[in-house]
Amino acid sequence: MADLQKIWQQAYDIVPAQLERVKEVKCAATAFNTNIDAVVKISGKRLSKLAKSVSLSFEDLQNKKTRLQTPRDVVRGIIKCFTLGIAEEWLCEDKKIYEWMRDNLRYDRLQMGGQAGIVANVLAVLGVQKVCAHTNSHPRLQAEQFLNMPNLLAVDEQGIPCCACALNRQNDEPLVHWIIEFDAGDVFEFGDGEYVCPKANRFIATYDTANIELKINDGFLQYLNRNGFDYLILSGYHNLTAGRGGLERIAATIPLINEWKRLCPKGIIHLELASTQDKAVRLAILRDLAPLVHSVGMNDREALDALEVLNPQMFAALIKKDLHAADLWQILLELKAKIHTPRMQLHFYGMYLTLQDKNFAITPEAEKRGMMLAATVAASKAGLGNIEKSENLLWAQGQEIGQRAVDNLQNLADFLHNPEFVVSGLTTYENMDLIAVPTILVDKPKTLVGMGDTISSVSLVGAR
């Protein structure tokens, strides 16, 4: 196995010579959710506080819902997420629950939130000769979260773009969401019993008046329509619920997805996942919007989400395991199946997959470089805490390849019964390429806030 690790050691070798070639693409967008994140590192001592506080009961933590009504579910979806090491955005509606989170909950740092104000710096910093981002809310406060880099844009509404740390539209109101992060091993007390967090995660918990009903800022269609795009990378579809007219904004935002495929027919358009609560919110996306896109992203969680709506039955068998990876290509190849994107990629901890069509404009040889970028850069995010200098891009280059993420290909490639298949990262099934890569893992990553986004989105820009 040592020499496993290796092999892939060498691969990664041609990682700098990758983040070069980013250069040559000349124009990125990013839409539809741009906010700015609370971050907040949570220790399990002081999270048994807050649940004393609020009077939580284990009658309370039974409680199926998601949404965030009262203190006790705010409280209560943290330690859904601790316990159980994974990561959920759950909504708040009511501006009395999102002052009691300012009040009790405060912040460690600010910092740019929302896939596509994540995205566009991460974009910007990597060297796209343009990068443009859709913003809802775009006052002092927001701009400041943006690089300052004349590669990375904003438009007002009349479609003007300008320096996004620059544009400052004094009458927006600042979207603020909470991430609640916590560690690996911390131990949360409750009752007469200790919860082990087996995973570094967080948990998000979102007040949001303009991205959660996802409106949209006309000068950017504007701005988009006259310049066109090379990679156009959407979420924040995950942010709708039904009851709030959800269904009605995913179907008016197909005719605009049309339009673009018809105005720029070499772009490439990327859908995010992310959490997505809502379960008729879910489907829609999955049933209306994946089938249209390029491609579609997501991590081991939203998977499974995704999975639960298109196959009941094979999410009910998969649930209660503990998932390796032979697992999760079956539930990649199962929604490849249910959506048919052309391509499809599946990030989890130590490994990234990418499903694609025989016929996709990326060779999975690229794929496969756009990829060990990403797990490079992702890495380096995780252990500095922020990516936002072009000499912190490489900051985990050379480091070893984990453990686990060798075990993960090993065990996928013992699952086709293709041994060249852990050492190459590179096969076919069924009509189509199969890309796989061990990733850097970082034990005490300072950040996991955008990890996902910064996975995929540097995974597809960086395939060169």
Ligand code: GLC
Contents of the next structure:
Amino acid sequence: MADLQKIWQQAYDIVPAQLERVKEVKCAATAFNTNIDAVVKISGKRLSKLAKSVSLSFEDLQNKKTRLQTPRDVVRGIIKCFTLGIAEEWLCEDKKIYEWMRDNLRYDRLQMGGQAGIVANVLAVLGVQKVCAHTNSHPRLQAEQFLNMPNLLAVDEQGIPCCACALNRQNDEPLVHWIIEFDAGDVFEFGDGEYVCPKANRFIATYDTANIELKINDGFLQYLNRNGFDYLILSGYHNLTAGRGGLERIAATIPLINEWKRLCPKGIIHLELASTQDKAVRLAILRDLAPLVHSVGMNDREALDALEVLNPQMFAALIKKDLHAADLWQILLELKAKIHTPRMQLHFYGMYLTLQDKNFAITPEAEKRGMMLAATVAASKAGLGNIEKSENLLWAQGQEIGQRAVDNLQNLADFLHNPEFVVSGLTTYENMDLIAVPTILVDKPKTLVGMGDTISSVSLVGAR
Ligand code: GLC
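Since the one above is the form predicted alone, can you give the form predicted together with the ligand too?
Entire complex below, previous chain first.
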């Protein structure tokens, strides 16, 4: 193993102690989107059969619409993500499409879905003393996706908190999103052509009557106003559209965020960006919400999407490039200059970058520890398929830091002309602190959905 890998591996030795420290956190809340994910792994062969069954043509594949109006659109979305190795989420508003997916795609398993739900499970298993998740539909099927833990709560109709896995609002409709995963290297045949999937990823087909309207549970608001929070993780804006009143829904949450800041001046509010198709909605999230919160999290694709609406010239120059760590750093710097959120974190394959104001409430050293904890927990999730039990959280502890990950950091250190940075992961830039860590890499991840949500929330709450 090369020296740098060894140095970083030693730095990761603090991770088990860091996990212990998460137990000091008194309360966290997560909002707004909680749903049920129906996960199915699809092979190239099955995809070819599906394409035939809906009589998909070459012309259909040229269609650029990202709405699910017919079963053909569902198959077209899967093919797009499969052949490009990318992740996208498209919406359907017609229950018939949902029924078609249920009957024709079926699923391998149900699991917790939505940023708020996924993060609530992760923070509870990590040991945060009390975690409350926002749900706007909570029938038994939704309750079953919550871990059975006494520190994991949701609110009933009266705003009274109870164990999230025991709540059963019988009249609520289950909100099921289809997560269609595929493997790198698998082959899809269509006509005379063969298409190899370049990267394991997923296509999400969402039928959801509540989350896509950002319906808010009043009981949750009452709970939050009464109990406060140390950390509040927000997400769920990404499925809004301007055509369905999305901009108004965003505007309606501005006074809520201001009120939470007034009630909990020490609490940290984090916004997870998530992949947002509607550009007007994307711009409103970045322009109106991101500057209000303390922290924003995103992956490389979401960072590029943000750049597209905030600096189209820079976006046009970068979109055709194979992005390296130094490019991503420049994107992050530009987003920070445009949005002004005190703390911004960008995660991508092999590396996490945090850029924050000098006087931010969390020190750079604590950030680095949180990021290494997050990298370990994320690798455990990728390697095992889930982190539902606390004994699984550190499964990846001690595994090698990827060579590619260290190369990323070297690339950035060279760009910054700062040889010390590649060893410490800490530096200052103008009036800001930059923190970077190379991560553990898992060759054949068992699952990818929810990975970004896990990384962002663990690195924030674990930064102590
Ligand atoms: C989106 C999807 C949800 C999925 C989540 C994973 O919120 O709507 O189904 O669980 O992303 O990050």
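What we label the rigid core is the largest C-alpha set whose atoms superpose within 1.5 Å from one form to the other. As the structure is a computational prediction, the values presented were derived from the model and not from experiment. Residue numbers count along the first chain shown, from 1.
Trainee: Given a core-based superposition, decide whether the C-alpha of residue 189 shifts by 2 Å or more between the two forms.
Mentor: Comparing the forms between the two forms, which are aligned on their rigid core, residue 189 does shift its C-alpha by 2 Å or more.
Trainee: Once the two forms are fit on the core, has residue 64 moved its CA by at least 2 Å between the two forms?
Mentor: Moves: yes, 2 Å or greater.
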